[in-house]
Structure formats: structure tokens, C-alpha cells
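Only one chain is included here, represented as C-alpha cells and corresponding to the form predicted on its own.
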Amino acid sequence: MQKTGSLPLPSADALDASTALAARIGEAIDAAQGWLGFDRYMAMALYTPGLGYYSGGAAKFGRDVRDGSDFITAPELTPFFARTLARQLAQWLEQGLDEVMEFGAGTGRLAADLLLALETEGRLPSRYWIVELSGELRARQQATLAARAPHLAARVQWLDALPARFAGVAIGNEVLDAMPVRLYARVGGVWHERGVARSDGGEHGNDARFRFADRPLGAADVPAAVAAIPGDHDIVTETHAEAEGFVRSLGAMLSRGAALLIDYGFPASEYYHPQRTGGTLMCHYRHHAHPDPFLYPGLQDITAHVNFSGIAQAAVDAGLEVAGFASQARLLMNAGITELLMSLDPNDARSFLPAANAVQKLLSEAEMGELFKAIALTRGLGDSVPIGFAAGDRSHTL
């Protein structure tokens, strides 16, 4: 577990909010007779109204620790991310579609830059919907749009939940990884569900309010993908019922159109590889990545990598077609990110070099290019190949 001394300290107000959330989680553990599934703990830590990480007032998204943020996403890194994705969205919008919907819009930077790029592409949608539960994030998105694309801000409207039906193009960047997961641990050859219990202290002192607690499972209660991991060595892994349920809801909503989901993860053959013994659960606090989900509840992000095979199967179950699956690097290169970058003057080092360095982070195998994947889901768009998946499609690996 991460030592608290190696991380920046929260303010007194933030620590008070975390203490209040921890008290609520403790009450939930008591009500559940001393043991809470990790998925419920994660949901409370991230989404408890007013106190959870995504429903409170933390900065979350930014460039470094100085702005109070915890991590940086591709839209914050460079506008070339949105400008490139706009080419893929424009191809779909050309097929008689006129609306865009974004999930998990963060600061609103992706929305603003997509609208500006779609305007340039001549495919500006009549309406840009943002599905956002957090009032704090909604206000930040409105401010970003007013600052970056004031003449287009009126096209944007917010929703608290998915509508019953939608025809258009949907996009979600780093949405699935923030959905609660269930943890499973094989210990001594026996599968357990790993949950959360109260702690009596430990190395964190007063910060260690909670600990992992395992419950043995019968063979019938172990998910098939988990039970199929070969060997009898100790291993921890996750399942993604909530993310898969979200995709099924997306399928029920999408009457015609496409959805593009980008996140870090793997197909099932890699996700449930027997050598991935520690699972993929990870936390982000002030631009430090660490493995302790019990540190500062409500003040840090908790994520898990995405099992894209499960996402694809949920989509197919909901009547969608998997139109493509590729690395982020391949998606962006296919859609012309290098061509867009060369619109800058390479001789102007002050503008070109920072832009090129940011694009390199998006494409590099050592950075985001290979770890992040993109999956395209469609309904009613025929057999045309999405430009972002014209080469390097890995759908066969799902």
C-alpha cells in the first residue's frame, strides 16, 4: 500500500469531507453485517452525492499537481485529439445523423474542441448532448464551452440520464474505467469475492479506516471468465457488470448511429491472463498513481482497466455491431492525426515542438498509444468501414 507521507496532503476542508464520506461508508458496512462488496464501496467513494470523487468539488482533471488536479486526459493534453476524432464523427454524421452525445465530459474540453473541429469539417451537429450527473462538472463544462467556443455553446444541452431513444453519434473517453468493479481473489486455490470491512488501524493509523476482506465462493458463484484462469496460484482480478450494463443500456437507446468508446484495457485473453496476478485496480491522487483504494475516500480516483471482450459481448447482446476495435494510436493515425499536425509550421519550434510532443504521447506505445483502446459500436449504418479502423482492426481478438 502507498505510504501517505509520499503523497501531497489534502486541505483541512477536503479531509473533513473525506472523513464524512468514510463515516457513511462505515455505516453501510455495518448495515451489511460487516462486509461490503468492493463494487459498492467504489460506487460510494466515487459517486456519493456531494462527497464522492465525481460528485464533489475536487478539480480532478488538469495538467499537473499545481492546479489541484489528479490526472490528465487526452483532450486536456492536446486539441489534436479532438480534431482527429472529429474526422471519425464527421464520417458517421454524413450518414444522415445530426446529433452528438458525450458521456463523462470532464472539463468540457473535448466537447468544445469537437464542436470547433466539426464546424471546420462542415459537419456541425444541431445538438450536442452531455450526460453528466455532477453539478460541479456541469458548471465547469459550461464555463469551458463559453470560453473556448462561445458561438457554439447554445448547441450544448445537459442530461441527467440516458434518454429512451437516440439517433446520432455517441462518444465516451475514459468513462468505462470509472464504473464500479467487483474484485475476485484466488487464494490457496480457492476463489473468493474480495470486499471491504472496517479496519482496526494498521500502517496508516487513523487513515486506515477500511481493509480488504475475502469471502470464499462456491464454484457456481465464480464468474466463468474468472474461473477459467488456469493454474491454482494466487491471483486478483475484476469483473465489470456495471460497464457492461451501461453498454446494454446504450444499445437499447441507440436507434440508429454509432458509439465510440476509448479507454485503457485489453481483450479478455490478455485481461484474464494467468500472469496478471495483481489485477488492474489503480488509484490517482494529485498526479500520483498508487494501489490503495482506502486512502482519502472521495478525494482520489479509483479505476480499473476495461475488459473489452465483455464490452463487445454486451454490445452484441443489445443488438449493436462491433464495427472496429483498435489501439488508440491506430485509431488516431488512421483518422489523420499526423496530417493535422503538419498543418503547423515545423520551422516554428515554439509552437510545433510542444504540439508534436503531445501528439507523441497519444501515439507512443510507451505512453497512451497501445494501452488505450477504442471500440466502435454501430446500428443501422450499413457495411461502411469507419475510417479510424480501416487498418489495424483487432476485432478478431475480442
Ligand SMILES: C[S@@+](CC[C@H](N)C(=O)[O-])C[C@H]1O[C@@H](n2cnc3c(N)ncnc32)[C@H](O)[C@@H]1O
Contents of the next structure:
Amino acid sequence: MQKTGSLPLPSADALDASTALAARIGEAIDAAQGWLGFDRYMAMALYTPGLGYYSGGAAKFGRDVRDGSDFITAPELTPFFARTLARQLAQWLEQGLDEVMEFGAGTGRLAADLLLALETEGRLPSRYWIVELSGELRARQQATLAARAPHLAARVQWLDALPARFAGVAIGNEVLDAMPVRLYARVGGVWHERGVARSDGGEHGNDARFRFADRPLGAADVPAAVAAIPGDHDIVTETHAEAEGFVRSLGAMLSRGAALLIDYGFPASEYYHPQRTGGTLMCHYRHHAHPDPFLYPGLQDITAHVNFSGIAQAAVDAGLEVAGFASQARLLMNAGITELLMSLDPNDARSFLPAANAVQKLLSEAEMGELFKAIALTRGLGDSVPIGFAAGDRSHTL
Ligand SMILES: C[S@@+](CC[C@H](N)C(=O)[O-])C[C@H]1O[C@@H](n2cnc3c(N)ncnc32)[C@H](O)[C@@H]1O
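How about the form predicted in complex with the named molecule, since we already have the form predicted on its own?
Now the full complex is given, and it begins with the chain already shown.
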């Protein structure tokens, strides 16, 4: 478990908010006879109104600890991410579609930069919907749009849940990884569901108020993908009912069009590989990645990698087609990130070098290029191959 001494301390106000959230989680644990599924803990830690990480006042997105942020995402790193994705969106919009919908829009950077790039491409949608759970983020998105793309801001409208029907192009960057997961642990050859109980704080050498607590499961209660992990060695893993449910709702909503979902993760064969013994649960606090979800509830991000086979299956169950699955590097290269970068003057080191470095981060196998994947889900768009998946499509691995 993470020792808090090595990390920057939160402000007194932030600590008070975390204490209030921990009290609520404690009450939920008591109400559930002392044991809460990890998915419920994660949902409360991230989304309790006013106190959860995404619904409270944490800075979250940014470049480094000095701005109080915890992590950086691709749209924050460089506008070349949005400019390149705009080409893929434009190809889909050309097929008689006129609206875009973004899930979980963070600071609003992707929305602003996509709208600006689609304007350049001559493919501006008449409406850009943002589905956002957090009122605090919605306000930030409005400020970003007013600052970066004021003449386009009127096209943006917010929703707090998926609508019943939508024809158009949907996009979500790092949204699936923020959805609550269940944890499963095989200990001594027996599968358990790993949940959360109250702690007296002693066992981790810090003041943690919660601890993991394992409940043994009967064979019928172990999800099939988990039960199928070979061996009897100890292993922890996750399942993603909420993300898969979200994709089924997306499938029910999308009457015609495409959805592009980008996130870190793998197909099931890699996700549930017997050597991945520690699972993929990861927390982000002030640009430190660490495995302790009980540190400062509400003040740090909690995520898990995405099982893209489960996402693809949920999409197919909902009547969508998987039109492509590729690494982020492949998607961006196919959609022309290199030509876009070359529109800058390479001799102008002050603008070219930072842009080239950021693009390199998006593409490098050692950084985001290979771990991040993109999946394209479509309905009613015929056989046309999406440009971002024209080479290097790995749908067969799902
Ligand atoms: C890691 S952030 C990514 C933000 C932004 N897309 C980016 O790339 O910078 C995850 C976002 O997903 C949002 N989110 C989680 N579940 C969601 C859901 N069911 N519908 C819409 N947004 C959701 C969170 O509120 C949060 O804004």
C-alpha cells in the first residue's frame, strides 16, 4: 500500500472533503453488513455528488504537480490528437450525419479542438453534445469552449445521461477506464470477490480507513472469463459490467452512425492472461501512479484497464458492428497525424519541437502508442473502412 509520506499533502479543505466522503462510504459499508463490492466503493469515490473525485473540486487534468493535477490525457497533451481524430470523424460525418456526441469531456479541450478542426475540414456538425456526469466539469468545459472556440460554443449542448436515440458520431477518450469495476482474487486456489471493509488503519502503516476484504465465491458466481484463467496460483483481476452496460446503452441509442472509444487496455486473451497476477487497478494522485485505492478517497483517480473483448461483445449484443480495433499509434498514423505535424515548419524549433515531442508521446510504443487502443463501433454505415483502421486492424484478436 502507498505510504502517504512520499506524496504531496492535500490542502486542509480537500482533506475535509475526503473525510466527509470517507464517512459516507463508511456508512454504506455498515449498511451493507460490513462489506461493499469494490465497484460500489469506486463509484462512491469517483462520483458521489460534490465529494467524489470527478464530481468534486479536484484539479484532475494537467501537466504536473504544480497545478495540483493528477494526470494528463491525450487531448490535454496536444491539439494534434483532436486534429487527427477530426479526420476520422469527418469521414463518418460525410455519410449523411450531422451531429457529434462526446462522453466524459474532461476540461473540454477535445471538444474545442475537434470543433475547430472540423471547421477547417469543412465538416462542422450542427450540434455537439457532451454527456457529462459532473457539474464541476461541465462548468470547466464551458469556460474552455468560450476561451478556445467562442464562435463555435453555441453548437455545444450538455446532457447528464445518454438520450434515447442519436444519429451521428460519438466519441469517448479515457471514459471506459473511469467506470467502476468488480475485483476478483484467486487465493489458495479459491476464487473470492474482493470488496471493501472498514479498517482500524494499523495494517498498512498509514491512516487508511478501509481495507480489501475477500469473500469466497461458489463456482456459479465466478464470471466465466475469470474462472477460465489457467493455473491455481494467486491472482487478482477485474470485470467491467458497468462499461459493458454503457456500451449496450450506446448501441440501443445509436440509430445510425459510429462511436470511437479510445482507452488503455487489451483483448481478453491478454487481459486475463495467467501472468497478469496483479490485475490492472491503478490510482493517480499528483502524477504518481500507485495501487492504493484507499488513499484520500475523492482526491485521487481510480481506474482499471479496459477489456476490449467485453466491449466488442456488448456492442455486438446491442446490434452494432465492430468496424475496427487498433492501437492508438495505428489509428493516428492511419488518420494522418504525420502530415498534420508536417504542416508546421520544422525549422521553427520553438513551435515544431514541442509539438513533435507531444506527438511522439502519443505514438511511441513505450508511452501511449501501444497500450492505448481504439475501437470503432458502427450501425448502418455499409462496408466502408474507417480511415483510422485501414491498416493494422486487430479486430480478429477480440
Ligand atoms: C479520465 S477522464 C477523461 C476525460 C477526457 N475525456 C479526457 O480525455 O481528458 C474520465 C471521464 O469519464 C467520465 N465518465 C465516467 N462515466 C461516464 C458515463 N457513464 N457517461 C459519461 N461520462 C462518464 C468522467 O466523469 C470523466 O469526466
